[in-house]
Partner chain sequence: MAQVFIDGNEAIARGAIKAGCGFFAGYPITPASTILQYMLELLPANGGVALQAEDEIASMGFCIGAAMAGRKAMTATSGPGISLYSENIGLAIVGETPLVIVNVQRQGPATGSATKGAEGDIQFSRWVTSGGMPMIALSPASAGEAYELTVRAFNLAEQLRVPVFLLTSKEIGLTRESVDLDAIELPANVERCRAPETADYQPHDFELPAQVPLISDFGGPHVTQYTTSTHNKEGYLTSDPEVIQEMIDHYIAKIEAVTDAIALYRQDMEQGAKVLIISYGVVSRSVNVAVSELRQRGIKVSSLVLQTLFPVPETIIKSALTGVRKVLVPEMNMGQYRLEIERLAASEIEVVGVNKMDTTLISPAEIIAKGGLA
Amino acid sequence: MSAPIYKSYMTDALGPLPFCPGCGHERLLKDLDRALVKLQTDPAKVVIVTDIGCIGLADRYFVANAFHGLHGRSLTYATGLKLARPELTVIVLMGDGGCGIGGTHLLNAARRNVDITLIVANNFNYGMTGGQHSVTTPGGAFTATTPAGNIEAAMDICATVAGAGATWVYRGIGYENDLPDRIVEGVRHPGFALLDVWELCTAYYMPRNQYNKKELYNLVEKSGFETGLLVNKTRPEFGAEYRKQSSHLAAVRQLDILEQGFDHALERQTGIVIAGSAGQKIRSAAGIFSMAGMLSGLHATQKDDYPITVMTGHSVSEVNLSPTRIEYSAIDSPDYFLVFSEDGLKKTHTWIGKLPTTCLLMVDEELALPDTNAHLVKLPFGQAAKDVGRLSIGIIALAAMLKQSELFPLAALRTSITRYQPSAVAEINCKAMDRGMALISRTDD
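In the form predicted alone, the chain whose sequence appeared above, alone:
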């Protein structure tokens, strides 16, 4: 069976196009339709993404997929569509207003070189909202917001995206007969392609500036801009490179399926706070402890708090363990609280003063604590870490707490250490575990 021949990608089911008489958008959309007819792409594989503005009324008049989003954000939606479905032909319709509002998205689309085609319907003002000036309004032009003449420089959209790395850039006038062919070239280009199409806004810009078709052509020379194909080069397309990289990573990465190998003694959600100093591997210790809990069939969450500096200040981790799904991860009333540095104490000083009597507070014996109602246990965490290794203090404290609490087997913590840490680190932390366990004396030992 031969493939169908598409004679038009537009529909008149909604009536005529909704633009002002003489508006350049109507001619542009018909040129886009002519380009699509030349391409003969399956309409089911075409997505037209529109921005807010008069040009945003366009997508419903095409027999193709459509996406209409927030002002200036159309390129972000188009990027997501193309990355998720690389087989699609993604065409973005945006006005000069959208280029200004979404300027950072414009720069990043060009920089990444995602295979999407952007057609800018550039009529030098915000036509939908009353004719305010935009980033491309020519100097001296009269708009609703520049009644004495625009004193800002007009942005050269083509030069802007070219400087950001765009690989195909074209500027033209909306009256040129070869515009459909230029759109075809842009769509076929294997990377980010931009067509800056200059048009007339008959409702606002033309009346205020005594503007006409001839003046539109003269503006190119007055602005010092060039027309035609301005950039045509190739470099790797972002989506293809990303998929290649992801495929390579998937091939070399071994997925570790975490299966329960131990039991636990928890009947409810339990909160544990570990407070120390930056550089003491607090977050790493909390993570290993959380993994041990999961190996014991528990659900776990971890929240870390630390300053923007490196190796200075506090490091506090909050770990929740629960036999059921954790719906609320904040710890309002800790069950266990470990503190083993001045930095950790300073950060949690107020919290310690409000701990309930049901909380087991285990602290380094050298720290001077505020008054607290918690059940206090002082242990020589710092001295133990000097014996084993200064970066092992978190594991020492957690091993001591685990032996005291029996939340889950100590063997689960040892398994987590040996399975998820490099061998040299695991060797030290296994010794740290033994040292922490030895700090707890039990009557049934």
Contents of the next structure:
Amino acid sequence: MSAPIYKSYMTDALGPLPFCPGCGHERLLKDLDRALVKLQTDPAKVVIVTDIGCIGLADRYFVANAFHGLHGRSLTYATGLKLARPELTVIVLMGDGGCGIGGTHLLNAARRNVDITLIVANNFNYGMTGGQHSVTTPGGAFTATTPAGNIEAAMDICATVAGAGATWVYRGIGYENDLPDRIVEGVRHPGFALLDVWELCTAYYMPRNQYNKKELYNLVEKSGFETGLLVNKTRPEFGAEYRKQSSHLAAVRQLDILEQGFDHALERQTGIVIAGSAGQKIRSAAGIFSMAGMLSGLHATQKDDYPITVMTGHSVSEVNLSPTRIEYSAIDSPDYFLVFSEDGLKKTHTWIGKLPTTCLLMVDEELALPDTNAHLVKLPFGQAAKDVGRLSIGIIALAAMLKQSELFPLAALRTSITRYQPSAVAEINCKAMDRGMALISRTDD
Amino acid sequence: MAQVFIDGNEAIARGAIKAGCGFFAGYPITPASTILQYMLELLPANGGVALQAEDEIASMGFCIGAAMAGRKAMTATSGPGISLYSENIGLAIVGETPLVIVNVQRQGPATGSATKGAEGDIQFSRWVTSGGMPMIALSPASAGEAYELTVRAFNLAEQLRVPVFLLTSKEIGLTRESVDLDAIELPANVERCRAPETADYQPHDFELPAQVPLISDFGGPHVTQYTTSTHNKEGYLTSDPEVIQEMIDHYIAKIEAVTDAIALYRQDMEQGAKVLIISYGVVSRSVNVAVSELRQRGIKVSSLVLQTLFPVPETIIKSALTGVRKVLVPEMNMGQYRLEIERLAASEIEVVGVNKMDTTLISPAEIIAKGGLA
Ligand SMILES: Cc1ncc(C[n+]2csc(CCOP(=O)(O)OP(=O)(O)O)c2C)c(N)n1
Ligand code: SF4
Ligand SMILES: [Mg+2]
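Having seen the form predicted alone, can you show the form predicted together with the partner chain?
Let us now look at the entire complex, which starts with that chain.
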């Protein structure tokens, strides 16, 4: 084997490591350095992402790229870096504290399987803030915040991420000589890899719990947690899979361009309210109608209101058409108001009660309306929809309204339907148009 | 005319693609969710990455990582999500990270009315993170403006290495309207100034405080560092008060220096008008109607519509205030931007707010009546 080009990835240019004497973090960083020397990756292609805490002080002692972010969020920066530049080797150093506050990122990194290596410097407490308990503090242990012994259960980080789908999981004691090799394996694993490394916080955890190296080994047995390589399996790496999917994805949907092909006789902004039920394709009908207006040279706005639970209750669309740019899009005084379901009526009940005399109110003949000043026309929308198709009631009502109002040519609506709706839908909606128009001749009789 | 019928959210997504966006991460929230949806649809075909994160904190984290690795990045949410973005916005500021953050405002506080409109996050945008550094916030009034301002937001983010807010609202985000996107003149895309490959590199290098440091992406030619802690120009932790203050002054200076240059506004001044209406966002459209109605009635009135809300375009506001007796500031909040106007208006000018947060739009009639102009 040729001599390594990179003899160390660490530097003492900024002085010695800042940790307390005997702190496990120091040994861990040196093992990481040994692992990097074994890997011989170009330092410009390596990113050490560090979390907050004493372990987070590590970033500036590396000559590789270093990214020191917020407490618990280091996996999120690592994910962004790796997805943006798949050629990077991304290694995260996080304390047990970070595993708590950033628990959701830990679970989701395991599930997502982006090719990141996470090394948890697990010293069973928050070193930096004075030795408070963390998610890994053993039951009964004494910390600054568990003065009478920890009542909470310690989290088994490895079992947790394994349960979340992690593809490579290792646990070991920081004193083991093979740690650099284990780190190398973790980095080489094509997916999310986690090393839970148990170590000592000599300033807080050790003295408070009369701990030493031997106790650390005993803890393995006491905890019942497994050590060694615990998971090693393959699952497609997220980034690679995403890129594969992307290359299969169809080209981007183009926007429908609405070239004017018809004329209109509208002199002012006109507000139209269409009130029906979820599942009646109200939004779609209102959209096709608005686009028909645009084909006639009009400006349009459309706003839809429906419950969060989209498959039940009302669906109300508000459409404005105007010969000039539409500024104010709320419809305080509607010109046309269409209601064809109980849900739609319930939602617009109060509104109907306040409609101006100038408003043409077209409703399904089965509905019991509140008192209104609007010009009321009752039509068998529901019956017509039963014949043509349940989902076409909006088009039926709008075609009737358009025939009555002559806002713009009926041909524009037909063009909008045939041009912008899928052919199967368009076929039904053309019939719906005919039915709607016929309703108007009937009332004229 | 090449009219299309789109809502503000899609306009933002399409604008982002025009701007060269290469990364998007977001977490679903009404009324911003469809931006995530559109980006998932549009980005892959444009060589980018879009994904749903596990929460808003992760959305920001992904974006910051990707932005520092060289991608133009964007995220989108609404008020509750901005609360969770807060800490990471501070990180983006101190790390000098280019990033576009869309806030499709909805009625708040808290969960509020999830599907209803308001523009209640105005001062929240300005003071969004601890430490109180200046923010840039652009506010469009329509789908067309949302398209254009998205490109401008990316340009400012890349030019200045800062997070930039694009503040829209449910009313703009989810209202479809006819717009001719091709007729909108977009500015040329701005790319971040990258450090030359051969030169030594410091991630936060500047001589004058307002200077924007050259950047070298993670994975680029230089070994680089990024930190949330107070740092020096090399990007290393420092506790030297002089250096710390120098960096703070730098974050402020680079935005202050461009205040006038990045002031975007529309002005409709009437000779001799003693009344001025200052507005922004969707409310400005009601103002446009109110102004023409008032003028038809023979009442003289001027209007200043701001698209850049922060840094406050003080020069233009002050000049618009000249000779004015009364300023109306209609807002879909309880008077947030009015604070800025009150601070800038001479004491003899009466500053009147027209405010509500009942989820409905402020109408032209309300502006005229509540403003005492009827
Ligand atoms: C959001 C946030 N909350 C709290 C803190 C304070 N804080 C700094 S370090 C730390 C705990 C770190 O513990 P651990 O991750 O175990 O690292 P160690 O110091 O033990 O290496 C905390 C809570 C912070 N920096 N940010
Ligand atoms: S406080 Fe604990 S974790 Fe921090 S440096 Fe000292 S021994 Fe290490
Ligand atoms: Mg710890």
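Since the model is a prediction, treat every value here as computed from it, not as a measurement. Numbering follows the first chain given and starts at 1. Rigid core: the largest C-alpha set superposing within 1.5 Å between the two forms.
A movement of the C-alpha atom of Leu295 reaching 2 angstroms or beyond is seen between these two forms when the two forms are aligned on their rigid core.
A displacement of less than 2 angstroms separates the C-alpha positions of Asp178 between these two forms, with the rigid core held in common. With the core held fixed, Thr270 shows a CA shift of 2 Å or greater between these two forms. Once the core of the two forms is superposed, the Cα of Pro307 has moved 3.5 Å between these two forms. Once the rigid core is matched between these two forms, the CA atom of Ala426 is found 6.8 Å away.
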